[in-house]
Amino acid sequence: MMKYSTRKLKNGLTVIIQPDNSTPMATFSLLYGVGSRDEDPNKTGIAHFFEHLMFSGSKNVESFDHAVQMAGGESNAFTSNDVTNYYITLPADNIETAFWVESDRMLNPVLTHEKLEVQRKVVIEEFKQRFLNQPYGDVNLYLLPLAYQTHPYRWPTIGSDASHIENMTYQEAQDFFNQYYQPQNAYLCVSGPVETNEMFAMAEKWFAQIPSTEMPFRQYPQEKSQEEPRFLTLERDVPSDAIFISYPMYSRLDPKYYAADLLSDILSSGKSSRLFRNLTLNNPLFTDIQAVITGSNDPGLFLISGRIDPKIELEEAEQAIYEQLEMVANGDFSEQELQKVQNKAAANIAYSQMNALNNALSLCNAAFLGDLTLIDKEESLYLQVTKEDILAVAKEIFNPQKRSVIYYKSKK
């Protein structure tokens, strides 16, 4: 089992902290229960736009990668539909570094128009290389809209237009931070070569003073159940026609969800799986398949997305798609299969616990989704999946009526 101590702040800061004395190396990682489900639909990518901003500058540190820099470290963060991630790694003597700067830009951020404007322009051009500018590239800009009615998964992390970040203000982006930038809403684990209690000390030494809001009732809408199938045809002027399919499926912490990963790695996890086998290596339908889950707070998307060979008609490669999952769904498939993707799993969760940063972004996480005993959990969890669980999951799943396609057509 992995050995943490946890505590809460006066101000709410949830504080986690993991001793590991297998690197010299240490992570703080500090996790805001913030994502870009928290957004208005018509002023989507705040929050992923206002992680380009936190680098920006605080009061009391200028230029924050040099600060870390300068104390042997690297900085990163990421930003997903539920949360958004801050995360350094330095020489744990060094730690302190951390405590001060991550403190200093969550009570002290400097926004200024000036530096607004210098982001703007730097995640309108992220939107264009990642969304406009690649083949295939839109793709998610239509699929998520059309598997989410109502739920706000339904744009991307960056946003469903470029407008949105356009034409934000000053006042929208200093509103946002003052709404979900709060020690309650917060989560900061150090992972590393560290000794309990002094970490605790700096927590409060640099965090207990900063004074904490009411903050915002969330409730999300919930989509209600898809009674029938929806399609979208796209062209474009990419290499090859391609399908993306998805499914509605669970959320991360629902029971099912375990079996739910585990069929996706049957399909398409390696060049033995269900996919890659019988659609691209012994029929050549595909150049390239695969399938993979969402993996969000709230019920997520089960996805099937390939790129189609370019003598084969594309009615054909998605039949075949269907029956793969047809095929799954009533049984066809040895426990040997379900044994490899177990194992599979069982590694990775082991091999991960043996980097302080992934122990340190998993801790946040789990602490978020309010149940830190998922760290010690989750390898039995997929090792208890049975051939049944898997079957009960494909056929709810992989119903018909609930799939949402986009067939994305090459101009010829």
Second form
Amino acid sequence: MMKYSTRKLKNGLTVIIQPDNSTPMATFSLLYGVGSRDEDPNKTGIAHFFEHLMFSGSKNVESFDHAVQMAGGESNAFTSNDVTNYYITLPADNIETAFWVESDRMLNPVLTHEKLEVQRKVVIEEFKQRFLNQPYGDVNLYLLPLAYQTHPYRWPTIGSDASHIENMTYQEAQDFFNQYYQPQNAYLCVSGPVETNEMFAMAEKWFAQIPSTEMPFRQYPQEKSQEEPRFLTLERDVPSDAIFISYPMYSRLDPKYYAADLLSDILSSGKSSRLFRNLTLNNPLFTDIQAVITGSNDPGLFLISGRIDPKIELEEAEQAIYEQLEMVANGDFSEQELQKVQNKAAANIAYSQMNALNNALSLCNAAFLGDLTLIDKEESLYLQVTKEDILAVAKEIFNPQKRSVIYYKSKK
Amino acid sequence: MPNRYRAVAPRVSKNYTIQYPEVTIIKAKNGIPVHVIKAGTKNVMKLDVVFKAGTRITDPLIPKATADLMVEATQTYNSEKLSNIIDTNGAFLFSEADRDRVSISMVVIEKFFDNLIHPLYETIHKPKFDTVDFNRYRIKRRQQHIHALESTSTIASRAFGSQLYGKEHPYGRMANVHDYDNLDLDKIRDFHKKHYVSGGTYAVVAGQFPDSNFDKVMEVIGSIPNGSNTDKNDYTPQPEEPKLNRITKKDAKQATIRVGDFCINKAHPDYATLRIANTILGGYFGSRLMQVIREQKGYTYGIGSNLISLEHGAYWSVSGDVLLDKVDEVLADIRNEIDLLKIKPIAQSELEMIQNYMMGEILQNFDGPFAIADTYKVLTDYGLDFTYFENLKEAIQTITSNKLCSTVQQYFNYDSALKTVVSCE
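If the structure you just shared is the form predicted alone, then what does the corresponding form predicted together with its partner chain look like?
Everything in the complex follows now, all chains and molecules, and the chain you saw is the first one.
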């Protein structure tokens, strides 16, 4: 069991403290419940762009990074479909600096036109580095809008197009902050060798006066049930063909999520997994292959992707994937295989709880999902999954009518 | 509304006492030192067995393939059985090969360790080196190699290594696609026999686990055959001309830059000061290079400077992916930032920040047993122990502006440094 305490401040900020004396470092994590799903389809990428702008300094903290580094710390952040998470790791003695800088930028960040222009360029370079300058790197720019037609998950967090970042205005950034960067939409966690009551007192001192105003009403357009398969062919200068197949699946909070996660593990977690053994070793059609799920708040995707051996026809490789999926959906797997991935899931939970940073991020995320007890419950939720559960989700997910497929073809 | 106290930064402590984890060194019966670090709260253990069997010894594909195939299959456990028993016990078994060394590692929940001791024994002592596994491995790796060559940063790293050391140098030779066709399983078997011996080998066991597990580890390590592990390679570098090597990658969307030159490794007494200088130049987010090239100009998502320690000849290197049409400007900025550090005394405020930052950075090495084990391994490779951090601490606390300038003058010289640029036509 993980030891933690939680409290909600009057302004709605959720505070979680997890004392852990086995590490000298403390992590301060602050999650805002805003991500790329909250964006206007014509102005995508603003949530992530704004994450960069949050490092511009605030009213009383001229340079955010300078203040953190002066305290011996390091900070970073990430943006997903659903959330934006900022975190600082620093020597536990200096934890108050984290309260100072994070509360100050929640209260009053200083966005200048000049800094906005520089970060605009940086984000465009990030876009190139991650998506355009990597072989196959642009696939999500095509796969997401194929798999989602109405839901805002149809664009990646970096944005659907570099032009959206190029056209973002100062006012739009300000408005975005005012709407979403509020205590009631935020989750704070401190993990490390700290004293719980002292941390609650600091939270009170630094955050309690930050006002919450009304949050925008948020309703995300949900996908209509997909009735027929969707296909797209891309031709690129890459060394071999690749295939990307996606199926709609459950949300992170759906009870069936755990069976779906284990199903993806049966298919591709570790060297003994099915797709790896059967399609890269025994019948080597692929040079690599993965099955992963997206753990998003709204219904996510079950994704299977692989790079195909240049001697093999794309169609043959594709069929081989479907055969593997069908085998599992027909129950052609053993109890032992299920037990194996359950053991692995339990072990991975233990491994992931071995440093302050991971713990703080997981606690913030569980709080955001609305159930902190998930931290301790998840292991048993994985262990309770039965073979019948796996069969049921496999049958439901691997419906050929609901697939979206990208044929990524080599021009060479 | 909010109070005036916000205007004042909370007091920060700058002198942290580091609680070094206790390390017990026990020699196995063949003399191999086993370093035991009890740390963390979870009943998890990580074992690393580190052999002096890195890619520098011979054609680099052979050491790498040996390490990879060792964790693929053993005499009792074929590929399928081995992966199955590892996965079933929620463990990880993997190898990592760098230029000097190879490690065979296992991460496991302590209570499942008993189930895995025999597979672990065989991984080290009785790898299968099976022809079918080998052929699959070779084809797959060959294809992965072709894929990796599509990235400008892979192209740059390979070219820079060859440029710095020379194409025939043990650290500078790079495998090519056709080398996979000539890879020979017998040579791999020989390599294992010859280099997986006691000479230069050590092990690190970290986490929380009972003594009975430790005794079993000692048996596995203790039965590694005696033998010395030295190679007769010539490590004199033969840097390639010209100093600036421009490589074309069709359709590149960004240019990758590498600039670097030889320096001292971790074991050298001046290393701590060099490390401070490198951190200021490009070793953290607030570094000069990041501030100028990313935060002022927006030409990159990230640029940094690293010190790479190798047993025979270390080097520093600046690396980043930058805007295609700003390559020359970025190179000029790198030169300028190096030159400024040589002549202009560092401002007191920046010096204080770097001191505080680096003191905190030391503590990062102790965040959990896995981090501790990794930190400790790197020290052991150079015959060091945790006193390394005490020396670093002292260097940080006593650094002066003069000392910094003279260190940069001694080790960072843009003109004599080698440069690799990979960009589109």
